[in-house]
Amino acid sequence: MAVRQTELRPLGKSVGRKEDPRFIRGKGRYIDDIVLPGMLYMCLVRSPYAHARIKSIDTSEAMQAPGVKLVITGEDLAAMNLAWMPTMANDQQMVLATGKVLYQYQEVAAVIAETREQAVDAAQLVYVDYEPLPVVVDPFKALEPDAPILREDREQKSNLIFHWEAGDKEATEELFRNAPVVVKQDVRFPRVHPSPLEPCGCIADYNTATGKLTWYVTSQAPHAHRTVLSLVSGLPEHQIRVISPDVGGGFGNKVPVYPGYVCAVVASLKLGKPVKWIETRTENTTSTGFARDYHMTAEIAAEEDGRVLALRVKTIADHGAFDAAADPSKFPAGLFSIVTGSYNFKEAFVEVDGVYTNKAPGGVAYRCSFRVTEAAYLIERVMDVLARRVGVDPAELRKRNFIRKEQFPYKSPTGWTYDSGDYEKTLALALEKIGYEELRKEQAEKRARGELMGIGISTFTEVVGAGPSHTFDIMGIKMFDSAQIRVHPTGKVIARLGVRHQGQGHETTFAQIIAQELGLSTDDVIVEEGDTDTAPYGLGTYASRSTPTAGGAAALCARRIREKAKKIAAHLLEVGEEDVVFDGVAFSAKGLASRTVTMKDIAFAAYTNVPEGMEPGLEATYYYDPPNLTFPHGAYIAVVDIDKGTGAVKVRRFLAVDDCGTVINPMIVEGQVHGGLTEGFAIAFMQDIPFDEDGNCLATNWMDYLVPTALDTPKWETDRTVTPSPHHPIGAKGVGESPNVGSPAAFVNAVVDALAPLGVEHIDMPIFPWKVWKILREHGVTE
């Protein structure tokens, strides 16, 4: 139950959320809310096609229909060199087709008019001559040799984006040449989207007057997006103001810029009008974002008792027409390479494959820390394999695995050093709390009755936190982030970060840390992100990076306010600043305990009774840039039973533990944890965007690409242990993606777990009821 905010000490309570009035009254602010005057609305076409030609664009017609104030194509941004824009992963992307569209759904021209519905209504007169190219859109084929080459303007004779590897190959083969077993795995995981309720969109408004231009923007990275909005428009950033209302959810959809971006900004410039541009829910999930989308294979040389040795990865990842993957520069595939996951391996290597194909771009990092999501669940299905290979229960297997407390930090043969984790501690307490025992000998029961029941173990480890800077960049610009905190006479604190939050908690969480740090109390704290005029340069929130850097910055800022605090203290309680300690709530005299001052009696000094020669006033602002990441980690259970008839799987439990460090809110990590299960719940059992072999999208609405409701989702029970990092301030280390990551992998262990009698060693995601009804028909099981 949540406390009353006006307690004092509030890290590690369940403080209610400080946002929540504002949402459940309905009294948030989206993109969609604000109506400037003047405004003009954006329809974009859209390809019909893959991949073709266009002969011509004729717009007369558009340009002649009601309301219609313009109409913009490609060769008309390519007049004012706008044609082309840099994505996140450092390629080049189209903003309205030239020359050939790439894939279905891609922009192809803009129409504005005086409203939304004149818009939609004009831009089915624009009329474009395609010419219909052919079409790859499987990654496989598009690495042969006679594979069409769809990106012409790179200067290369392949669909081949790049390869890229990590770790030790010779010490890696020579363990596989003398491993007593070797087990080897397919694997791959589908592509999928994540699906905010709000699309993407935004309000371009550029001022003729001052020639500043204002961006409302449904953004993760508002900063980010203000420079890159710099690069592409000319506009200097000083005249760019970026403001991220109210965001209805990212999960990774609301980093990369969008070609609808730029074209309303061009439109709004040519205009001198604000120009507001809202996605459908089919163009968000066809166009902007999708996730994953790995072919993967995984290898473990290992002893005949199953201690492993070494692991061999080979992936294709399929990043449609333009290399946009949300990536740190120097990851081409992301963090991809930590693949080794909770386990003691000796050596490692690993290499992918990034392939064009036509497809939509994207890549984002949807709720997972740069492809961690894809790691996570190969190792954690090939430790499955291994386990069945050499006859050892897979909880067994993995304790015999685990990295050993007492190693951290741990240097991973992949590069990556881990900075704390008691793997056996979280496991053992999964395993006592969900009854692993009694539920073999529950499983051994019904097999023996010719029942189908699984149980899925997965034990993850996490990478967040990206910076630090000496090893993360996007576009070159170092992984920071940043914190603004300004007491004002009367006690009252506005901290403003640069991060922004998209539902998770960020006024209420940073409010905790600021008050813990000055002995305030949350509500004497108010929180603000999302304004680049008002808010200190940062990278934003994605990839749970928001505790583990800004979360560091508000913790670092307000100690540095609290130094100066502790001078006026001295001054006010006429003591040397030696001689003053601070005990969490008010600032004392050393062994004069009754002689206090709280931090709002300095703060009322600090505008009116400084020492003589000190500044006035009380405020920091704080560049935090993390010495290294973060590693959270957990232990998950599935339990499932699969009717033999349909096919159907019902998972009748799930026990989530775990470890994310320093707990600064029990009830929002809670919540984060519940997010990001039914999330993981959803990939593994209902989730994929397939195409034909025509490069049609068949999942375009949330008819056919499906997301899961409450009578879907099962019941999560949950626990943690915690283990602080030992180099974050409060020692958090962020908890928002653990949950996607960790719980594809159990779903999918406990499935193949119900079906090993069969023989089955594994099945791919998305696990649908008629792929286990054909397994079950295969094998006799039903008719």
Second form
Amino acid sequence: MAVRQTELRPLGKSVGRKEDPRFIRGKGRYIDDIVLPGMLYMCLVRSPYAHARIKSIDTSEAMQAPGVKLVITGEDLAAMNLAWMPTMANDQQMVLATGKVLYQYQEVAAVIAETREQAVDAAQLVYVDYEPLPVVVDPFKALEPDAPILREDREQKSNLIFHWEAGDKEATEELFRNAPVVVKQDVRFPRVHPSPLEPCGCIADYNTATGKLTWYVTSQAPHAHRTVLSLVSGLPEHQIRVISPDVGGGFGNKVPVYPGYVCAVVASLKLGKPVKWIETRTENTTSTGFARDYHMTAEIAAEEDGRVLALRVKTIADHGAFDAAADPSKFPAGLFSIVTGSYNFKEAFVEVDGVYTNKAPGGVAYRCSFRVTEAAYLIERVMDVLARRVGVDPAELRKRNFIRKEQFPYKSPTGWTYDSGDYEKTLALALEKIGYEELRKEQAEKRARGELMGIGISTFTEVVGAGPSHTFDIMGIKMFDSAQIRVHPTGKVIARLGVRHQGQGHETTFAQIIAQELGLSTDDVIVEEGDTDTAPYGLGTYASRSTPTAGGAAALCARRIREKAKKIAAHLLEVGEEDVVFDGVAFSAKGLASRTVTMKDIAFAAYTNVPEGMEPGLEATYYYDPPNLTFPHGAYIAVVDIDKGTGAVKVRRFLAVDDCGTVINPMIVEGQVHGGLTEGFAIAFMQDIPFDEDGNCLATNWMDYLVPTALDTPKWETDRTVTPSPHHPIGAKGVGESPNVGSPAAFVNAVVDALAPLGVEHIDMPIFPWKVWKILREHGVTE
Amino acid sequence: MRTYQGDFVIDLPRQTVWEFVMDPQRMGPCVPDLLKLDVESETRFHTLVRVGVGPVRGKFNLTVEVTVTEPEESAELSVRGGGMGSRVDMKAKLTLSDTESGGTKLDWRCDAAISGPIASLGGRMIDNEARKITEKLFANLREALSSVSEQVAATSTETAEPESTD
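Can you swap the form predicted alone for the form predicted in complex with the partner chain?
Expanding to the full complex; the earlier chain stays at the top.
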């Protein structure tokens, strides 16, 4: 249960969330709640075709429609040199289509009118003459030599975006040549969508008198968005203020810059009025950043007892029409090379081919640090394939292959240095807590009766805290993060951070870190984020980087203040600085516990009574460049029963044991785990964005793309171990994505385990009941 | 690309059926939910029809072009147009043949490329909807032709008794 805000030394306690009263009582302020005087509304005209040449666009009738102020086409943008914009993956993307369209629902024109309804109606009156072109939706076909070339703007006349490798090819081949056991499995991670409750949107407000653009936007990274906007528009950065208000869920979907944003800004610059653009659900699902869409093949070389030797992975990544993947620029396939997971492979070799197809662009880090989810799913799935082949229990196989506690810091064969971990302890706790032995006995009895029960294990390693500037950047900007803390005379604190939460509970979590470091309660600390005019420069909240980076910045920034506070305390206590001790609540003179001063006394003194020569005031800023990433891990176990009549899978139990290092607020961690598990469950059993051969997107809303309700969602059981990060200021690693990264494999492993007596080795997600039913029918289990 | 096809028999001579289906003024009103018909020429006309597939509801502007491949036997129709951000491109083929009983068999085949919200949002419902529209179209056609056959009967009576007219 939540504890009171006034608690001192709040770190590690379930302090009640500061943000809840406003969210629960409907007092949050989201983008569509903001109404500015004279505001206009924008609606986008989108392509019905997945691939077609644009012969002409007739906007004359739309311009005559009631209330219409402006219609923008790609040609208008081209005249302003804004028809194309850079993507985060060093590709370029059309803002409004010129020449041809490359995916269904691509942005073709923007209509701005006095009301939203007028804009929507007038958008119907923009006539576009299309000449349909051959469509490529299958990435494998896109790579065939006679495939139509989709990107005529690129120098390279091929649909291959990049080929990327990691690991030692020769050494891997060598181990494969001599290995007693080799298993191979094709695994597909479907195209899924983050589907935040609040879709994307913005209001661009250009003030013609001051020349300042205020841009309200649903952003996970306001500062990065400001820099990109400045680079694209030519407006100087200090004349752009980005405000990210309350954001109703991000999950990676609110990291990219979308064409609608640019159009709204152009419209406001042209009209000198605020222009609002809010997406519909269908627009969000069909045209903004999707996630995953990896076609993977993994091979493991192993000893006869299941001890792994080498891993070989080939992957085709479908990036859609533009490579707009959110990845640090050095890693074309993100952190996919973490695919050796928790296991002590001697060698590994990973290849990824990125491919253009006639689909919406993207590849966002949907509750996943840049392709770690795909990697974790692949290795956890294939470890089970190996377990079955060598006849070893999947839990035992994992134990045999874990990287040992004493091997940390561990250098992986693809070049990552894992900071810390204790995989055996975490798995042991999970097995004990779920009653693994008894479950296996129960399963054997059920099998004897012809019932289908499965147990699935996933012991994944996650990589978070994208930040180390030696390897990480977004469009060249180094991925540090920042905090600025200001202590007021009465000891009340306003802290501003460079990240931007979308429901993760930063206002409480960071307040706890700062309060802990300063000897205050979280009640004394207000955390503000999301306004580039007030917050220090930061790279935003995604990829579970907030606590590892901004959390580090907050702790170190508070320590800077504590250093000065200690000097003031010495002055007030009339002792030498070296004789002042801090116990987390107050400063006292060494050996004289009765003589104490609190942070409140010190804060007042900082503005009224500082030692001679000292600068008054009590504030600090810290830009934290972490020395390394952090590597949370976990052991997840799913128990499923399959209905033989319908093929429906019932998740009877699910246990998640996470290790995210130091826990700041257990209640918030548990909430994050519940949310991520629900998403992982949805991916495993409900979600996919398929396309027909004409490139029509077949999941465009929540009728076709299912989002689990409370009725669908299993009851989650959670527990944790704590292996602090050795390099993080408070030992925290980050947890938000772990459940989404680790759980899909546990679900699928459980279903495959249930179907194993039929000889099933793999089943691709999403595991719809009809898929299972078909398998049962093929094997004569059901009629 | 979706393909729909079928056939049905009309109890009228082939020439009568041919003349009917090749006349936009007579054939046009058989289109279900027709709101407006605008005949540009014998081989080209425009229609405004009401469309509703699942959540996609609105009006479609369609341009139909007719090409005769074999007079009184076969013709091709190209239907292009759309609305509400959706597009329809159809190629239809009609073939008429005599039946043993002196009637006409009409074979039809339609290849339709449907894009935009109507295909993606209404995708799962579209085949059923297409079947319903086709059934309605041919029901209308049958009804219209049966009135033609009455007219034909009437006309033949009239020709048989020319003196009865003034």
